[in-house]
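Here you get one chain, nothing else, as structure tokens; it is the form predicted alone.
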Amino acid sequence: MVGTMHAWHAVNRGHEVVQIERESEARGASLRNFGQIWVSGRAGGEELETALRARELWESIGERVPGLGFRACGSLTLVRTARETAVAEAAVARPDAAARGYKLLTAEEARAVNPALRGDFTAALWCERDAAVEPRTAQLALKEELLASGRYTYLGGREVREVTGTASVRDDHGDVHTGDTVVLATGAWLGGLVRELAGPDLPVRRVRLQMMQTDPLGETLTTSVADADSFRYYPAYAGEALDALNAGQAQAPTAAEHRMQLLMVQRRDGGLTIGDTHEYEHPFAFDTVEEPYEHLTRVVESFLGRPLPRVRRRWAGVYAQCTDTSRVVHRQQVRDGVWLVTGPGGRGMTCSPAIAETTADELNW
């Protein structure tokens, strides 16, 4: 989906742009996500304000490709104990919670918002901002407007192999592709060419989870669902609150083992998309484990007060993060004309129109 973002400004700053995917559709984190544009846990300052432009970007290319499947949702984090409602109260009193849309909701208020939440919670952290688009086929979509505009050529099933010049590369099958800049959005694949070319010291790192998606729920689940687990994984969260919460309300075992937090969006089937895992060792396991799961569909059924549907798929992912976690992107000029953007996190889907835009301001394409 960076990649994608950036062809989407360069066309649409009049530019012709050849887009070369490894596979012969994108087929790694772009895809196997929740689809969220969750700007409710970013960090204050320029992660915010990444994630803000990228919600406004999301919603008017929703506007010109419908495919996107863009909707306002919004989200809410639910929450049943003393420490985990003061969490909820600190994030309502940030200077910058009117911006994310936060307000605290009583639970009889969350389930006017969300009637599909018949269980047991207390009280809700509703973000207005936060949206959801379709990631199966969100990428697919993008590349049919690109492909209408004449100006678009889509290489699938080809690798970057070499650097050859300025602004110049050699794919696997050969061919050689000049223009006036070469952007390596390489996303987790952080070996090989680009290994070479950034050097061992690339300050990124590969995170695995796991997710899984259900059969259609029957109902609508009208915004995005977080578990309170979700506080100890976000920046905006961090604070006395959220340190009392760490000391004084510990996780589930698999919850802790596994670096847990329930997110939860309902895709344009009915069905729901449901994680995640956070896995930071190397080398990663092969195999996908059912403990999560089990704890997953226990706090998912818990909420809604019904049985879940029939899972349908299960699966894992792999995406690349800075390791400094405060940073957005990792953006690097390479080589003449040559720059590799990387590890946005758990933030690329949300951030990708925001990240690619600030490409091209930089370059002043």
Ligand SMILES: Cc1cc2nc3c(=O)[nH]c(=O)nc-3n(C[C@H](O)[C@H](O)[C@H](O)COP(=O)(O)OP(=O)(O)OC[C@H]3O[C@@H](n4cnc5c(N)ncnc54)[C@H](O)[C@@H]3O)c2cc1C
Contents of the next structure:
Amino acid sequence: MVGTMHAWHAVNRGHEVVQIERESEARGASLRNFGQIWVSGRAGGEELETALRARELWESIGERVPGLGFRACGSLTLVRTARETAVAEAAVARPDAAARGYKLLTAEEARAVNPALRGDFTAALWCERDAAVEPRTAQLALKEELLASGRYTYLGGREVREVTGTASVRDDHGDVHTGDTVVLATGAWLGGLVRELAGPDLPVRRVRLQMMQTDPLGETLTTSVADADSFRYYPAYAGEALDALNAGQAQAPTAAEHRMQLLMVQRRDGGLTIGDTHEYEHPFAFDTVEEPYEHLTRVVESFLGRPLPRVRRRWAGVYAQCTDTSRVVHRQQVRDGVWLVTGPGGRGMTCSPAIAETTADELNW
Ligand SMILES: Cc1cc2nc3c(=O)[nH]c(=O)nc-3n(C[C@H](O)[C@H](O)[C@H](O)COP(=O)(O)OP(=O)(O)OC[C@H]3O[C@@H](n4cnc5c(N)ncnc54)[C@H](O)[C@@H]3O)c2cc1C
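Follow the form predicted alone with the form predicted in complex with the ligand, if you could.
Now the complete complex, all chains and molecules, led by this one.
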């Protein structure tokens, strides 16, 4: 999505773009994510500004490309204990709360917004700015619109192997592509070409997550849903109330072991995408393990007050994250006319249109 959004801005500014993708169609983090356009947890300042700008861009691109499945569904982070509620209260007291559309709702008010939540919780943090798109098909929908411009070429099944000169690369078919600018948006593929160009000290690490998707729920989940464990992961919630939560209320052992939070969003077919875990140590597991799925199932069933539909898909994905997690992205000129843009972390889907817009502005496209 980072590469595609660069293509989007370049084409819309009148340029011609060749997008080179190693797989016949992309299969990386941008297809494996929740599709959450997630404003709620962003750190104040540059990160929030980037996410809010990106949210605007997603909405306007979504109007042009209905296949993105953009919807301004908002999110509810459900709380149960006094310590969790205190974190939500601290969030709504932030000076930037209005920009995020934060509001603290009673359980009854939350059920009025999302009637599928018939289970157990006492209050909810509403974030009006949160939205969602369909990650499995977004890339294809954008590609179709880009192709219609007549200024876009997609070359799938080709790997970029070498920088051959100013803004010039060779692919593994031996073809050389030369332009005014090359943007390498290789996601979490940080070895090979990227290591050769950027060196061994690239300040970006890889993070692996486990996810699942159910059969259709049979009713509408009108908002995205998170649990209070998500407070522990997102920088927006840092502060005394979160310190008290971390000190006084342990995560469930499985959640702590796999560094979990619940995030859930309904797909257009009615199924629920549910996650996630966080794995930082290498080598990553090559298989998915069941305990996190059992934990997530328990949490979701307790919020919905009903059994979860059959789990239809399980998968893992890897994203690249700046080791200084306060940085929105790592943008580095690695050769004449060649830029590496990677490391947007767990907010890369959200921020990709704004990240690409910044590149376009900085390079005077
Ligand atoms: C499970 C999971 C859930 C997530 N949930 C969310 C979410 O809900 N919201 C959010 O904002 N973010 C989320 N993220 C993060 C987000 O998905 C990523 O930050 C974002 O998709 C990164 O986009 P990208 O284009 O940089 O990487 P990718 O989508 O991985 O794309 C990189 C592409 O480059 C190609 N490539 C690599 N090397 C070469 C080469 N040499 N030649 C040609 N092609 C090459 C790859 O094949 C790949 O298609 C999640 C991530 C994961 C893994």
